[in-house]
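Read the single chain below, which is given as structure tokens and is the form predicted alone.
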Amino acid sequence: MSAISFPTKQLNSLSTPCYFYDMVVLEQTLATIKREVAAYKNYEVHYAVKANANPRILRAISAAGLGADCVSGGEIRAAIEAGFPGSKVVFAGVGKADWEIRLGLEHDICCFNVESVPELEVINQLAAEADKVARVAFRINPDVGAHTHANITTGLAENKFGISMRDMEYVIQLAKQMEHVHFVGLHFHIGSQILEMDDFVALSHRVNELQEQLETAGVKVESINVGGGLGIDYQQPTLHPVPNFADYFATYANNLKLRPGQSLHFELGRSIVGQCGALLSRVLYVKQGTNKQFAILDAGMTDLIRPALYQAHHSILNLTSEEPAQTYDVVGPICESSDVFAKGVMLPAAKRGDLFALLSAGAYGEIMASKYNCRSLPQAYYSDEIVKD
């Protein structure tokens, strides 16, 4: 597999912050997931819209077959503009509003997975005025820990998501005797950026453990969605640049006891669009402090909130230098002092000019961007766009 390319001559034309995307690599993921997803003819992958919402992102993921999960009324109107159809739509989300409710009925979703009793009251009264039936998953709370950083930890009992397992038979029990509800299957997701496979084990598990529940009160489930979560390596990304999706997949396959005619779902993200895209910078100023010094870049947390947010790890390269390794503090122009993406890294000797690409952005960067202090937006750039031209 190929790891992003960096076309530098022709990158160093454009005007900086911006994203880049490496569409081979994106191409090669999701051929990658084709491929071992064929394996498991009632296995289904939708993308986690949230991860990156860029139109021609989800053009390509789209054409590639795959569905979209959403968690937003914006995100069902981007994935459909982009050629999701409704079919393969999931939507979640613990505070789904009337208007987004009413879109997703609309476009005939494959499926809401509901978080709360009030919010099953109100799909079931809103699909009756639109006289349909809306199709819904329970987002059950496996009360499932994973190895990850404790933000993005979401399968907790102390977590705001899901509902608790000791409500599941109560909730289903009343979609049965909602009109315009249909009750479909079991929706979990217990975190992101998870490496483990023990952390899947357990939610397998977990969920058979659950099923076997439902089967003995008498309750048939169609369909179980497992969430994604399957992290990237953000160490040592050109060595990884697609990640493991045989053994993830298998994971399921070996743990998780399907029902004869049930399907499995799921909602991955970060690990289809992680490592085909780079945030690229130019060093403004190199500043010498009393014991270090600083590469100043011109993009900063607002064009890549991760290292501020979650103290996360992307590796940095400068595309421009050749010269011996020095020590720096990569930093951005914003006015926080958390505008940090990196602490004492060895690059090639910077100077003012310089390209920085920083590596893995692919997943929750262009998204996440904002414009704090009044800066713009970074825009996005395509590798097929930058070698034509």
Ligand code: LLP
Second form
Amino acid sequence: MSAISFPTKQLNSLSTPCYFYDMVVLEQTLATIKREVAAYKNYEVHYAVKANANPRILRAISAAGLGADCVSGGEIRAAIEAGFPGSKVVFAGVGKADWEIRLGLEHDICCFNVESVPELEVINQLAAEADKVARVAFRINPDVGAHTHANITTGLAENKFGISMRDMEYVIQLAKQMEHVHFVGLHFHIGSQILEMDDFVALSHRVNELQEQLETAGVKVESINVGGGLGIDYQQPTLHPVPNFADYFATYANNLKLRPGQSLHFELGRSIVGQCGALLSRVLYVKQGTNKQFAILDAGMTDLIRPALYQAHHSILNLTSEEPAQTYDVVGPICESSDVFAKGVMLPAAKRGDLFALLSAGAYGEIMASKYNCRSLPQAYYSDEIVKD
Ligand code: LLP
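Could you switch over to the form predicted in complex with the named molecule, since the one displayed so far is the form predicted alone?
Everything in the complex follows now, all chains and molecules, and the chain you saw is the first one.
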């Protein structure tokens, strides 16, 4: 598997900051998923559009035959425009607005992942108005902790997401009494950037318990959706450009007991697009501090917010220097002291104009960019549109 590669000469002529996507890395990631998932009957992968909704990226993923996992009407529109069929769209989110629910109904989406009773009632009402029956799954909080950053763990017993296990049977019975919703299954999501397969084992065991409980109550479940969360290697992206999907799917196959005819759905975001993208930025100034030196870039937290928001690590390359390494704090130009990409990193000696690449930025990078400080949103470029020598 090849890691992201940089045609430096061509990239050097681009205006920065910008995102660069290596479409070969994306294609080989998609090919791996397709190959690994084909080993199992009834497994379906939906791409979590929130990770990156760039139209070119979406089109490549829909062309590979994956479904889409959306959390807003905007994402449903983007997915449909990129060629995802409505029948492969799942729609989650704690606060679905009426127009977003109507849009989902219009496209006869695969499933609404419902997170509360009031939401179920509104879906039933809007479906009645549209003379349709909405397929619904309930997002259940499995009370399974994930070993990841506190801001991106979601499966614990009490948070704004989902419905508690205690209420599960009650909400299913409620749905069964409604004419315009059809209960199809259970939905879970325990967090993101999870690298310990044991966390997915724990979720599988919980799903097994809940399935047994529902069987005893005589409830038929057509589908199980275990959400996303598979992490990527931010420390050594070039060694592991494609996550270990074989292990991931095998973990579920070995631990989650599907009933005959049941389908198992996944909502993968980061693991699909994380490693194909990089943020490119130029050094504006090298500033000597009292005890350290700063490489001040033209990219900041407005272009890639993950380090500021989650103390996330992104490996950095200086693409245009082969000088002996020096130590830098790599920072952005935004008026916030958290606008720091890395502290004390060793990089080939930098000078004004050098081109830096911040790796593993394909997921939750471009899509989380903002205009704070009246900055422009970063442009995107694609390896297959860059003419190489
Ligand atoms: N399904 C649900 C219900 C989710 O909430 C998420 C992510 C996913 C699927 C996709 O998870 P993934 O496979 O990408 O881990 N901005 C943060 C990540 C937030 C994730 C939110 N939910 C970051 O940059 O790390």
